[in-house]
Ligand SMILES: Nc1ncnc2c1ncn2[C@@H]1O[C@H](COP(=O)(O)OP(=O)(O)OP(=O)(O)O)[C@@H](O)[C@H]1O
Amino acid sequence: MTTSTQQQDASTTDSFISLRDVVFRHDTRNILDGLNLDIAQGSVVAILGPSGVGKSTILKLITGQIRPVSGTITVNRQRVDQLSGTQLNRYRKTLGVMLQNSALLTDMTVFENVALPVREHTRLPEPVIRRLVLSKLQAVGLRGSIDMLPRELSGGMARRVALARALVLDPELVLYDEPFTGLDPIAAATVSKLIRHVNEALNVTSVVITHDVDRMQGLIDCAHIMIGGKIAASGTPAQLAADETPMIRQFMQGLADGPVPFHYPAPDLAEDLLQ
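Answer block, the chain by itself, in the form predicted alone:
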């Protein structure tokens, strides 16, 4: 297991993704405060942490939706924080993103939802598009659902369609934002197995944003726990589970009491009520 200090000193030569000394603020509040993160190519990595700690902010930085106040964002040797509009559009074609709410277009069939990125970003003929879409739906076990609308899908099926859409352009990097939220145990296990299978079959790099500690066993190669705008600890699920650092133990065991506070910072209650 590595601490945040060791993480900062790590060499980034072999890193597919590298965030160095990243600071990001919302209004006057620091969301990320000197964060350092390295992710190896071809790995499945989880970024864990309590709600509101800035996990999804990392995804937005990697996709170029937002830029840091300071620090660098490098993906596959590209400085994402310095890309122009045209360069950013080209870069985003190498990414696949699976959002936690699936974000399927409700008036389009499953086939049309998965085909959308291909039609938006390429000029491939329809027979080629059809083969691409069917192959990706076959990979997630839903080739028979091509004519269904999103409202006809279960939550787990919708996530699998969203995964097929994220993979349809054969990305180098796939980002998953809370992929297990709202799923029953069987659907969550199915999605988890698919993430691992896709990573190995397509040799992509996968980053999973989640707070689901139990789901990590057997899925990921490494996990990074975020606390206080920084990476507090990194390691395998087994290493993190054995960590006796109070903050890490509180998160890994789901303890209500500990160094991570329940209350968001606020004035004294009595003083606030009197005002």
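Given the form predicted alone, state the structure of the form predicted in complex with this ligand.
Since only the chain itself is given, any partners or molecules it might have are not part of what comes next.
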């Protein structure tokens, strides 16, 4: 796997996010098992991998919601795994996060949801907040829904509001957990374009977690494929598509048979049935 080593050597010097030998476990099972990952400043990077492999876990490590058992996590020269409560809050003000389920506050309108981080962290006057929020909602095509409550939104609309909320304070680093699920092709293309646009306009670093291989073209600079608690391969979409390693080929082409485990670790089926 030449691509993966090349990528690492090229980016260790100026990487914005760097995970080194990260081990994380739930109960006794190692979810991440000595994972290394480097993400360059200003790039759009995808983390791909089968369901349950630990993609959201990487996101939680980068945001400091969980800490690794061992290994280091560095973002913008800060050791995220060592930040104290107040430092963590200061760090998080520079992040925009779109979680796997949209997580809008249910008792607030769309407008108030998007305005919440602005109101909490700035002292901008009301007309400025209004203009800011409306422009972000316009960008996701939902300016008309400002007075709706989250329960009145469809899943895809809620995701786009969550996107507007993640971007409202112009973060340095944006993390998207499955931004395309529940979106129709038009909305998905819009969101995809928006991710790219935000990245270029504000020079942010974007990490897109997805298992949607087809959506990557034209959106991302570099993809990392995660299998079995490690990054199995890294490279541009074209490089990965041409990769001959059986595991990568299987994942990229969505083949049912191959070395990538589809099943959650389990005892032998025959043994289980006989019990």
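Numbering follows the first chain given and starts at 1. Remember, it's a predicted structure, so these values are computed and weren't measured experimentally. If you superpose the two forms and keep the largest set of C-alpha atoms that fall within 1.5 Å, you have the rigid core.
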message = Test your reading of the structure: between the two forms the chain behaves as two rigid units, so are L153 and R25 in one unit?
response = no
request  = Would you pull out the angle in degrees that the smaller rigid body rotates by relative to the larger one between the two forms?
outcome  = 14
